[in-house]
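First, one chain by itself: the form predicted on its own, in structure tokens.
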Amino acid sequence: MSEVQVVHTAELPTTTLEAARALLDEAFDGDFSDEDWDHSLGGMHALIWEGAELIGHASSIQRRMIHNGRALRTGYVEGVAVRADRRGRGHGAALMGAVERVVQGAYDLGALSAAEAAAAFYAARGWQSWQGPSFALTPAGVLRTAEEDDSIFVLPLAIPLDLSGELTCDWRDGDLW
């Protein structure tokens, strides 16, 4: 398997990142939005490269979670995917090794959203279902965000979770979570 390559996308170059935008709009079936891309920015990217060509693409960004009355740095995972004629030989196990790795380096909590055919690979990873209510911190005010409480993963690090307690977001343009 290829070597995982992690880098900041400060230090991404254009065709890097033209690359790995077209890696995810073709991996979601085109349902992946400017700003979905945008969330994947401006942290760091694991990428797994085939030759020149990309195969494997994940980042961790950094949010802010409210949970039990404390702001909690965390490492958001976005972006996560293989090219599909990749997939099934071990390289998103990788890309998700790299990811974790920064997360658990610099961060009070880990999290992502997942959709639901990822669920059991993330879950297999130690990742675990958020249980309770989640919330965003909107321009308007905290903001109840039901749909997505059955997608909401955490990796939980040194500071002790309550996973049937409310988590709130930080505000961003596009999906919240």
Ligand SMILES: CC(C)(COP(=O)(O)OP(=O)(O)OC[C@H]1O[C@@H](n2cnc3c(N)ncnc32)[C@H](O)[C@@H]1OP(=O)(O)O)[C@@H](O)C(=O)NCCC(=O)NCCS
Second form
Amino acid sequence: MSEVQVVHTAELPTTTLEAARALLDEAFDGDFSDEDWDHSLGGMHALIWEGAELIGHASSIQRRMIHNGRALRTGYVEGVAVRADRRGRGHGAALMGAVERVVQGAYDLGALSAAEAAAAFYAARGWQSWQGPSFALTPAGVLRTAEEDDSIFVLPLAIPLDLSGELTCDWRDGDLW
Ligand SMILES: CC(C)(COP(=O)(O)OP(=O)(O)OC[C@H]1O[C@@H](n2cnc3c(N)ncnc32)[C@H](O)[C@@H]1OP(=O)(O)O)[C@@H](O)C(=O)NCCC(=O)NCCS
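Given the form predicted on its own, corresponding form predicted in complex with the ligand:
Up next: the whole complex, starting with the chain shown before.
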């Protein structure tokens, strides 16, 4: 079983942050923006090492999701990647297991936006596809984010959710979900 290190951003040396960014750049074929990286910081990172080489990363950061009139403290999962030549060996599952423990222990809800190719990976772990309309709080008001509806997954915890209801995320630069 993969050994996963779980560390807050504040405790990570610059060299590890650089290695994580490089891993994500490679895993997303250059489609991982500075904003995407920013979204992966400020929370708990799950890291898998092979010797001195970082081969897996995922993080969980805090956001607020408004649902049923409540602003739910949400563990939002970002930056999930395993180096291409190390996939299919359980590392992704180990990273998600570590991140899910953080989410379960600290938040009302887990949420993430899945790349199309990874949706089944999350679904198999019990993440549920959001069925209702999504929105974002923006400086210009509440914005419907219809193009994101199909990519949103949640990990329901103690708070009951209506998966066909509305879900509204907080504001940030870059991709809102
Ligand atoms: C998604 C990703 C992290 C999975 O990592 P991995 O190390 O290959 O995953 P694992 O080997 O732990 O697989 C765990 C289980 O999920 C399944 N699985 C892995 N990737 C899957 C996918 N894309 N779709 C469906 N199932 C998948 C595996 O078959 C395995 O199933 P099993 O337990 O029944 O054997 C990896 O493919 C990756 O880095 N992809 C590129 C970046 C990316 O898309 N990240 C997600 C962005 S939202």
